[in-house]
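Only one chain comes next, encoded as structure tokens, the form predicted on its own.
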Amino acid sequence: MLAGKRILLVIGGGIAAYKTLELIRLLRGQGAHVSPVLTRAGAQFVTPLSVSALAGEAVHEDLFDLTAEAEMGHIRLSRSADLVVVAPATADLMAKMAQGLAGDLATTLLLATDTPVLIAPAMNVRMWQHPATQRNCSWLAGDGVAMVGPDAGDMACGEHGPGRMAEPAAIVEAIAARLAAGPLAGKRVLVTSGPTHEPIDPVRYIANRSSGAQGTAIARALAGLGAQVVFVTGPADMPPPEGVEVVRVETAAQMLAAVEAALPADAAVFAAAVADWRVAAQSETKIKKQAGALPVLEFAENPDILAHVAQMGEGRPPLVVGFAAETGDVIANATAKRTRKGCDWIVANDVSPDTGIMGGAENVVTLITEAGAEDWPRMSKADVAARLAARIAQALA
């Protein structure tokens, strides 16, 4: 399955770093090269020997070794593999990696290369949970690098919780995910993310707190697994992935008119918090405060995109995809709303501010289809991204 790949593995400093000795053996076990990046810290708790060893590779530790340095030995380090795994990837080193910092081998390389990224987490639970941290894990993943893990369970530091790294079998699987041709190769989706902005005058909006994050995420996953990826996005926190057709729009308006341009598609996922509102007279100028009497502001509905590719007859997309961000009687609200607007499947979550489901890192779902209701587990955007991209997969095969 991996027969031929070039895997350069950077090893982090964490106590799970023992188990990329038995990463190593898995995947030369498939027929992949290994070229290990042992740092520093990463030396406190595996040997270069015993690294070197099972690898059948010199272990590369050093940023200044003058002999590979005098040929750019970091550069092309970092552009001959096939993809780059850091395993495990601490809160530190991920934190460099967000920073863009270059301070020894391993971040030099990662910030050198032009290859896909895979990270597997491996923390204190405290540390993984810290807003740092995710903010860190979010950023990442907005710069295309891919995640596996980590899972929960009991850690060396005595604590339990999520947080230990992903066991080397599924950080395997996760690489021959990565480097497959992809499911949905030849395929064509199209993928709304972010807010919009509905201008009131020159200078004021309305708006919503969408981050963007988990439709950023879904548009990562799709191409991840071969599709020609078209993504319509609002003025979002996030940048938008690589290695997918951006097309940036501020209004509802602006967005419906991408997602017809964007037409005929495969699939259409309208993961975008759209503004069900907008002011009927935008103000040419800035409108003036003026004491004792307030603006009066008169509404008009905006277009309803979900509805309106979910209706259109010729040309509809075979598997419409809504989402349906809800405060109360989620479910109930969400399955009226599959029927209302006749999209295929609805992906329905909790947005209460109790919950940091809108502009944070995690996501707990539920996926409304004909069928019924089907809960899924609280994790993170991008696994719910990888999670549905499968299912689109499965749908569309």
Second form
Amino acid sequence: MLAGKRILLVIGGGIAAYKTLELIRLLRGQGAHVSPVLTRAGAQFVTPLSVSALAGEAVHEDLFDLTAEAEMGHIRLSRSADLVVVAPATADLMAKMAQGLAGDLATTLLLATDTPVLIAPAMNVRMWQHPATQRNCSWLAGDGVAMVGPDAGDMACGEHGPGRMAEPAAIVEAIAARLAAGPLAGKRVLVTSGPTHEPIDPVRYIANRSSGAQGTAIARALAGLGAQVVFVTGPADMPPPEGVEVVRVETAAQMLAAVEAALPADAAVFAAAVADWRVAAQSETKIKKQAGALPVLEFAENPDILAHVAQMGEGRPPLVVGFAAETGDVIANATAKRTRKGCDWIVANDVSPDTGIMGGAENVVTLITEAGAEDWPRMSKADVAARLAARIAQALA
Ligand code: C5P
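Could you drop in the structure for the form predicted in complex with ligand C5P? We only have the form predicted on its own so far.
The complete assembly is shown below, putting the previous chain first.
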């Protein structure tokens, strides 16, 4: 799958560096050529000897190595690859990349390269969740840097949560997706997916039955065609696809903020089932049960994210695609919705309980464009996604 591909692999200084040895083995097993770059901190966790033995190539370590500079200058090294992969990408490396610092070989290569970059972050949970790291993530995404992981789980430091480096096999999958020279290579596409949760109080919320299956499949299909995908997802039933930038949100308001932060994009697909209303005044404390007195919830309208983006004027993605989940008069309602919201296309489907579509593996959709309504036969959600992604590629060509 990766035969002949040249990967420049930057190994940062974190305990996850031991997994990078396995990553090198997997990449070479697939026929890729790996040029390893070990940071000074990285060399505290894995030895240059094990890295070069597995890569079958000398490790590049020092910016001021005159022999290496004479044989292959650091600028050339940074550009001769098909993809630069940073694994593990530590909080420190990410901060330096975001700032454009170039104090050692790894960061100099990263600043000098014109090759796509994929990072696999790995750090302590709190370091990952720190606003500075999250800010660096958004900056790097804005610079076109793709990301795989981090995963949640037990960490070497004894804590639990997001921050573990993605498994080597998942990194390989993300590398393959990034290298897939598809028709959407170089295009940035935003996808919203899943339900939203609107809190009532700290323990209760209002949700809907969206599983996130269709949105996830669409993001995967777009990435498969080479797009750089930003995947803004509510609390869905399934894990997000590999090889996309994942932004997790809970509420509609958070989803809107994440969508705005992810723009500009060449196309945006709004597959999320966003709650139309939120509880107007969320209780700070758990609402107590009181004999004979039922709580009265007052609602406030949520922002319509699709309509907001479709009507935003400057900065509007050239192609805006909405979904219309209806339980009757599907075509008429969806056609009216397309005009009302101002989007280019609507993917309409009937989600009446007897169709089994909500939460199921298949979908029956009608694509509504300016030209009219186009019925697609019943097919898997993956096939709907593939067909929609192909249409998006056509439209952006
Ligand atoms: O109005 P309705 O919810 O049927 O519209 C569905 C479309 O609008 C979907 O594409 C959905 O993602 C989007 N939407 C949104 N924000 C809302 C409600 C719906 O983006 N608050």
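Residue numbers count along the first chain shown, from 1. This is a predicted model, so every value here is computed, not measured. Whichever C-alpha set is largest while still superposing within 1.5 Å between the two forms counts as the rigid core.
With the core held fixed, L111 shows a CA shift of 2 Å or greater between these two forms.
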